[in-house]
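Heads up, the chain below is alone and in the form predicted on its own; it's given as structure tokens.
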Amino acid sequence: MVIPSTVKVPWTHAVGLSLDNPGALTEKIKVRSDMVLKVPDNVSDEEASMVEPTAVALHGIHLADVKVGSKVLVIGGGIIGLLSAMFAKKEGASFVAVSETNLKRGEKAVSLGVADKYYNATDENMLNEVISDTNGGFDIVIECCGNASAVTSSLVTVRPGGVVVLVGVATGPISIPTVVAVMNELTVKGAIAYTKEEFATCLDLISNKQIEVMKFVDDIVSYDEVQNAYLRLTSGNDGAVKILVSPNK
């Protein structure tokens, strides 16, 4: 089905997602008053900027319904992936792993304490290793990349009857082996953004010091340094997962 350009899908006008509604790097932005939350005095501007990605991760974890003892794989070691791994541990998962093509990001997931193990996504033996480590596959896989390889990996690394949550967003059609989902009777869920309640919850968690988000921030740059920051984040060989932009630098 092709959606006509005249049909307005709700999320296509969301702040930060649409092409005609500005998001980051703007001096001012207009939003609905009922969507504004007061930032507690003990939360810094830098911490406040981390509420949004933290809420995205929490929403995915809620959809996955992580339970005490769950074995969880997060595919993608970017900021959403690492925050998802953090919340999986917080919910009581007994084994949390991160799959990444970027060695430095994978190692960071373990060194920051949000993952018990890092799998090299380019290793042809990864699937055998997963089956051995989990006795048949992960209970839950959180996919945070959105490309065909990552989605396919999520379908084959989850156990029969398991749950896959697609947090990553593909920019176009992708080809995946749906037969795996059918034959193993998988539950596959899509996740977009977060609820207002989840956003408020993350702000409270940061304010109450129940989670530490600044450990995920690699750098704070000025507007002049933005282009280089993007290059670092997309290079595939830099360990950075989150770089903040400060208009005051």
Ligand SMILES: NC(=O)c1ccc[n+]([C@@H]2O[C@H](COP(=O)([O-])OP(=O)(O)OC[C@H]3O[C@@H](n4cnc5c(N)ncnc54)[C@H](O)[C@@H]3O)[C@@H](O)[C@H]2O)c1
The other form holds:
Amino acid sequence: MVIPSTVKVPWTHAVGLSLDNPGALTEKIKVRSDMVLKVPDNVSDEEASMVEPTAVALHGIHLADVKVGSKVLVIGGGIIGLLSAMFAKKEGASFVAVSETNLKRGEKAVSLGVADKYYNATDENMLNEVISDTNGGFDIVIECCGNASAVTSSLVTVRPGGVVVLVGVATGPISIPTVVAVMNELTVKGAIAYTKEEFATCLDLISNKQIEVMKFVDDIVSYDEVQNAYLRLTSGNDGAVKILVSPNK
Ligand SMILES: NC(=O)c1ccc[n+]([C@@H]2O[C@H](COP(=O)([O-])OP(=O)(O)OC[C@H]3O[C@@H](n4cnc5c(N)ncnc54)[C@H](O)[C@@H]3O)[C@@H](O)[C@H]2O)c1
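To complete the pair, please output the form predicted together with this ligand; the form predicted on its own was given just before.
What follows is the whole complex; the chain from before opens it.
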């Protein structure tokens, strides 16, 4: 099926997604008043800016239905992946791993204490390692990249009957071996954003010091430094995962 260009797909209506809507690299932004929450006095502006990605991760974790003792693989150790791994551990997963093509990010997942292990996603032996570590595959795989290689990886690293949650956003159609999902009767779920409640929960968790989000922040830069920050984050070999932009710098 070809989607006619006149059809607006849902994601084009979200703030900061697509070229049709303004993003947040500005001092002011217009949002619906019923979507605004008061930031508690004990939460800094920097911490408050971390509520959004944290809520994305929490939503994926809720859809994954992580249980005490689950074995969870997070594919992609960007900020969404690291926060997903953090919540998987908090929910009681007995083994949490992150796979990464950028080994500095993989190492970071372990050194920050959100993953027990990281896999080198470019290593041909990764799948054998996964099978051996998990006795046949992860119960849950949370895909946080959005490319064909990562989605394929999610289908083959989950155990038969397991759950794959797709959080990564593919910007166009991608080719993946759906036969693996068919043969192994996988449950594959898409996850978009979060509920209002999940957003509020994340703000509470930060305010109550139940989660520490600033440990994921590598740098805080001014508007003038935004371009360089993007270059660092997209270079594929910089260890930085989250760079905040502050109008006060
Ligand atoms: N569903 C939602 O509501 C939602 C919300 C926010 C972000 N996202 C999406 O989630 C994804 C992650 O966001 P992010 O900000 O953490 O992005 P990011 O680009 O910082 O992180 C992605 C990571 O995946 C790694 N990677 C790429 N290919 C890989 C592979 N084959 N195997 C293992 N690792 C691989 C990259 O090295 C990178 O570190 C993006 O696709 C983003 O668009 C989705």
